[in-house]
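In structure tokens, one chain follows: the form predicted on its own.
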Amino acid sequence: MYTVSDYLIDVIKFIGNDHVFGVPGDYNLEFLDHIVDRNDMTWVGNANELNAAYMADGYAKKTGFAALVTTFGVGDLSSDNGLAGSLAENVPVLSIVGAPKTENMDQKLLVHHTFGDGEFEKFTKMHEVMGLKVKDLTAQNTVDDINEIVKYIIKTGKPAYLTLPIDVAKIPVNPSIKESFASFFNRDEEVTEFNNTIAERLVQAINNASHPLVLVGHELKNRQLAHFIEKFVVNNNLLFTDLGLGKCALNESLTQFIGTYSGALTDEPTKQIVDKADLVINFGAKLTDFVTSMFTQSFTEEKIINISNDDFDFFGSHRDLIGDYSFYQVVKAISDKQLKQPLTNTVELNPVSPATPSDKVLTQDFYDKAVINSIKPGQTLVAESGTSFSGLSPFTLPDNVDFSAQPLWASIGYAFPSMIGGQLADNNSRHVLSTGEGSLQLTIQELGTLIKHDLHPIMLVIDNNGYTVERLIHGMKKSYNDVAKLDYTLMPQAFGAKQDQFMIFDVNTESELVDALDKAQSTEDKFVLIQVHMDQEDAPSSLTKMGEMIQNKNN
């Protein structure tokens, strides 16, 4: 018999999912059932909730849409935080509770997994407070509900929260409704007067302007619309950069790219021409106090016209321009504009010098430069948030190359089950993640998903004994700032790992460390952990200056 369940999970791999996350719990178990039992659909099954949220996160960043399954109550909240750096980087992930029966949330039972006063709808409730768009699936207009939020998802990019009961994921379904899923899960959108016109007024503004610069970001990069805009900035030469948060947006290799921006502690010439710039044109992106130093970007309200994913201004106004507004429609309008006339710009970044090794201690500086001199193209480089995203997000990287991080939300521990979940959704883009020991030690209980799924990224672990971003910040020899002192050579094996699954390398010195990426990039059927020595005050000059513009700005 064909049921809720089993249209769900067409719904979600209609869409090009072939990965579900999630803990299983029993207002879950049946619905898990009809993933499991099907051959085009893997149930990925997490250490905890949030690890699972984290690994969502990266699924959808690399496929446009995830789906997360928890049980009521205790599993749902458990994922929360992940969810939530969903929705501040507007990623698209679909949450799914599994809830007990109607009949006895009806009867207000105290059943396990509530808070024992028989109220279920607060759970729905503290997600909508939160900014989530939320459905309670009932036997009333079951599929249309579901249609309702996973068109609201492809829509707006945005994650959103389902309950579903035992019950009603138990209700039969018509199976000839799925051959309407193209219509009703079209992506495409056609371009109305009223955006077209929000497009050809931004060209005029770019045709009037001397020195345009167009500045990519996230939103645009989490909803898979990012070829719409490379398309316009090569056929017209605008030169264009990107931010930390949504970095690899556009080809980092094409030759307008200026370098990654991030306000006053960005380096020439990316800087020179940012603040020449008096016109730039942003495409979502949100210019938030990690990837601006603090707010310090050169350009004002005056000098931008902004395309996000909620809204448009120009110059911080648009009450000329009312109608129905689409992110989406604008950009593919945008696409196929041509300016009055190419432009002529050239640009000359400096090359990353390489990284010549000698047999002396590692320093975070050389490290950084290491690893993306080994840095191959079409990879993906995953950074943990602080030290490792303020070393290597200012680094121009090689062609087709991805970059994630989390920069916003910045939930440390993030990175290593998100860089899992996107080597899950990309395994022809080989991962290379880096992380501290302090951020691992969060989230490690995921090494036995990767082992099991048999994935081979590259992890290097920096282990200076605790949280250097903290220490830059306040507590430099604080004991609040250390943490438990682990030997991750010895993870693989103590998470199941066979001695032909993966190679480790326990580093202290330059040439130690280009040598095991060496061996890392060539080993390409193993997964390989490098632990990575260095000193505890040891940190990028960038982080330096950035804790100490953290603590003035908090004082």
Given for the second form:
Number of protein chains: 2
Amino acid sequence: MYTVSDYLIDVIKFIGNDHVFGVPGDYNLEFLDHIVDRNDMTWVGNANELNAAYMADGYAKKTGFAALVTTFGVGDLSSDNGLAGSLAENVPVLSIVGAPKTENMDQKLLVHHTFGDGEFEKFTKMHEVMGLKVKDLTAQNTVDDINEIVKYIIKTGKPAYLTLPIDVAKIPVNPSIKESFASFFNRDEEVTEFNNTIAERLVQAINNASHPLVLVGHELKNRQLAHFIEKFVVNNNLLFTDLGLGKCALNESLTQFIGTYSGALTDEPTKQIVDKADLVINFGAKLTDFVTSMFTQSFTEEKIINISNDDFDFFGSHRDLIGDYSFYQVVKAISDKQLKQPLTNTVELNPVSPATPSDKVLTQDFYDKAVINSIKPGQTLVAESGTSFSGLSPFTLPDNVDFSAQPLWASIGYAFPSMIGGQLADNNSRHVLSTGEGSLQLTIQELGTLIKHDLHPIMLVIDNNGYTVERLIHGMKKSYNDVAKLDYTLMPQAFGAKQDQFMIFDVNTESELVDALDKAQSTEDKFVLIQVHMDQEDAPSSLTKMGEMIQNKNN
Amino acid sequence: MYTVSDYLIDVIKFIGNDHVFGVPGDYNLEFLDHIVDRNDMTWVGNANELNAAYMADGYAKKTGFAALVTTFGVGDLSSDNGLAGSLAENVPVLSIVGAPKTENMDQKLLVHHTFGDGEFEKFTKMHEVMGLKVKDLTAQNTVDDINEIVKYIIKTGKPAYLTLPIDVAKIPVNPSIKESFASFFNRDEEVTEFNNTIAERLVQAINNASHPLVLVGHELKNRQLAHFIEKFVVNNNLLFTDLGLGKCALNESLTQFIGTYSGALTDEPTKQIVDKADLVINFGAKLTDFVTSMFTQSFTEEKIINISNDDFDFFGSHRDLIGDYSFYQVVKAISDKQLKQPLTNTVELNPVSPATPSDKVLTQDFYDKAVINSIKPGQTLVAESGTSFSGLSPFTLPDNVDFSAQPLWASIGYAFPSMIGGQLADNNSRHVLSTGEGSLQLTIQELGTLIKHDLHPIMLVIDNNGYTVERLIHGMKKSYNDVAKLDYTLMPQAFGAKQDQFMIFDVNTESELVDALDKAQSTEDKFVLIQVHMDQEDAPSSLTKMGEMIQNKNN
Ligand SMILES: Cc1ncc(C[n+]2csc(CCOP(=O)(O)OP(=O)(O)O)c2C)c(N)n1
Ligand SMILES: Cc1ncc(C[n+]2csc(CCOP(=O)(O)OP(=O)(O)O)c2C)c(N)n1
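What about the form predicted together with a further copy of the same chain, after the form predicted on its own?
Expanding to the full complex; the earlier chain stays at the top.
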């Protein structure tokens, strides 16, 4: 019999997913049957729910959707922080929470995974307060409710939450309804006059500017809308920049790219070009503290047109434009627009000076250049918050390279599972992760998942004796910035890897690192882990300055 | 200068804690200075926030209080599920969340660890919806607010939540206020006439009963009030039982103990005694699904007097008693009461039949008996949800042995960090943990903390190829009940243990297990890890039945 469970999974499949993330529990086991019993879907089976949510986030960034399944209360709340990150950074994840049988909830039974108070609705309410669209599925309107929540995710690029009671999951559904999928879940929208007007005003503003600059952001990227702006930028030879948040929204090897901007700490010539801009068109970027070096961007409101996921404004106001705004439509409308006359911009970016390795003890500055130099076209670089993000995000990346990080929500431990999610979504793009040992420990158990699925990313673990990024903000020598001394070279085996599945390097010097990176890149059929030792107070020079800036903002 | 930070930490110290749990972040770093800069407090420094919350819970169960420090948003939400468990099972944990500077929040800055929407109050609201007492500390009434929240924890035994902005933490406080600590945080309460009346009615009811039975629960235990009831029970020779939830609230070696009750699946003679009872006086127990074998207790409302943390009732109603109820006062009042005539009860419990080890492959039934046999007086047995809890909780434990589990909230991964918390709180009671490999992987990184603090518990890891307890409920052979194949024997070294800090056993047979347990018990100065292999479908016989019962309830 075709049931709500089957329907929900067919929806997920239709939207383009082959994987579902999560952890089983007795309130979702029967739903999981419908995943593992079909051969076009993989149940990933995470080590815990927070990691599952991070992994779903990494997957959704690549595919435009991801589904996460947890069990009531315990699994749901464990995944909270991951889902909150998806909300903060506009990543379309659907959280499906298996709930007790409706009858048992109605009877307010003292069942496990509750507060023993008969109140089952608290969990959904908590997520509503967080800012998620939520829905408790019931026997009534089940299909409509599922459709509504999934359409919301598609139309907004935001995560959403639903609870699925055991009995509701089993309700029969007429399978013919699947024939309407293409109309239900159509991502395309026809451009209304209103949204076209916005696009035209924008073009007009560019025509009137002397030094227009496009800024592309994470909202554009995570909603898979970047190709629209790429076309516009390339056709009109418009200069563009990105931020650490949403970096690589557009291919950074395009000749129109001026480098990644990060406020006052930006390198030349990027900084100078931004400073000179008399118009900044922001497509879905957020100017948050970490990616603007604590709000030190040179342009002010009067110079910005914001075309954002939720809203738009021209120089701080909507002006006279009132109507039904759609990010998608405006961006789509812009795609084919032509400027009055093509621009004649050219930029000469500083190439990353090739790092000549010596036998000197590694520094973060050398490390960053060496890692950037090692990245091949088409790969994905994932950088954890901390020295990795600060050190790597300023560099321009090769053709078609993707970059992933979480600089707004900035939850450490995120990068590792999210990298695995990305690798599962796109196994053609080898993922290279740079993380700190302080961060990796939060979510290290997902190594078991990586190995079970036999993935082959490259993982660099910076072992610098603790939370260096925190040291730079406060408490340079304080014991709370120390962490347990782990031996990452033993981890693959401890988490189940067979000898021929992985390769390990333990590096201390410049040449050891370069050598390890070379071998890692040429060994494409293994998981490669590089443990990198660095001094506990060493950091990318920009981060040292950022540390002071953050401290000032906190004081 | 003496500040709010100092005050808050002095309060924690006054209440009797030497340890604070949590993870640093830039919104709490300066607060942490005030912990690590004094030599009478230990900052535990967890691997992640969920584990920190679990560990604080384990600590609070032993000490009656624990403090947890996290950073805004990311750390806070990561710890949620742990705090929710404390709420569900009445464990007094104070969650202190470091927040951005008040001015930055007022300006709605797009700072890290937020949704980038300028809304900082969502997090507190989420916790309020969960059911916690919450407080956002501000420059006004800071000391009063702290006092109010801490008094609440003391008076209710429940967790609570407060946010501490960076600037508020630095506000000067007059240190002389510490002189009032003894009056502010006095746990003792004088018994009012109203509460004494309840106690007297209760005694009267016992006097009128032919077969009265006392049931002691987790609320009594976690609020450290069991000694009051122990006195009453012993003086009057009253029979008592406990449940898996709150097991060992009273010393199970008392002659009045009739064994642990678990509804229809209870062994004789315990079951018979409970079935015969014409009056059950419930002191702080909750009759939840798992600990009553799905609500199969033999006594009904008309036989029960509930003296619970939040409320009381006589046979389902308050009758004519209206007044200010205090669990503490009623329990204290009962302590010294005498029955009309002392009872002449005697019980003969079945001793655990000593397991005679063979070279046969281990079964869960043998395992449970062998583990129980190995436990020494004064030790603490911690059992994870799953086969461990189901197998071990029915047995009567030796003199002064404590038992810890989480059968209502039942979040797997809880047992390991909570065991470490208990061991830190009471290093005189060696902790013995029994957990499953499916559960342990959720929180395994806390091994680094265990090793850093050089603790010496015994840890048994049941490796039965996945989630056996789930298999018994649904999906016996389904792949979602498999887990990554980890090698726990490599874990101590991977997580930083030196060769002389630990001992490892990898056991497959009965005699190997008994041998390992003997050696573990006689090696008190090392951490001992025993990896125990069992068949994937093997389970304690009671759990097999429970699995069917749960399945029926779900269907
Ligand atoms: C979940 C969570 N907890 C705490 C923090 C606070 N925090 C930010 S960076 C950091 C330290 C990162 O250390 P590590 O990964 O070792 O990086 P590095 O030493 O290279 O800077 C911490 C604890 C956070 N961002 N997220
Ligand atoms: C946080 C959380 N996620 C999921 C569950 C659902 N669950 C309950 S028991 C269990 C399996 C436990 O397996 P294991 O520890 O290996 O125990 P055993 O095989 O001995 O039963 C799972 C996944 C839960 N209780 N808590």
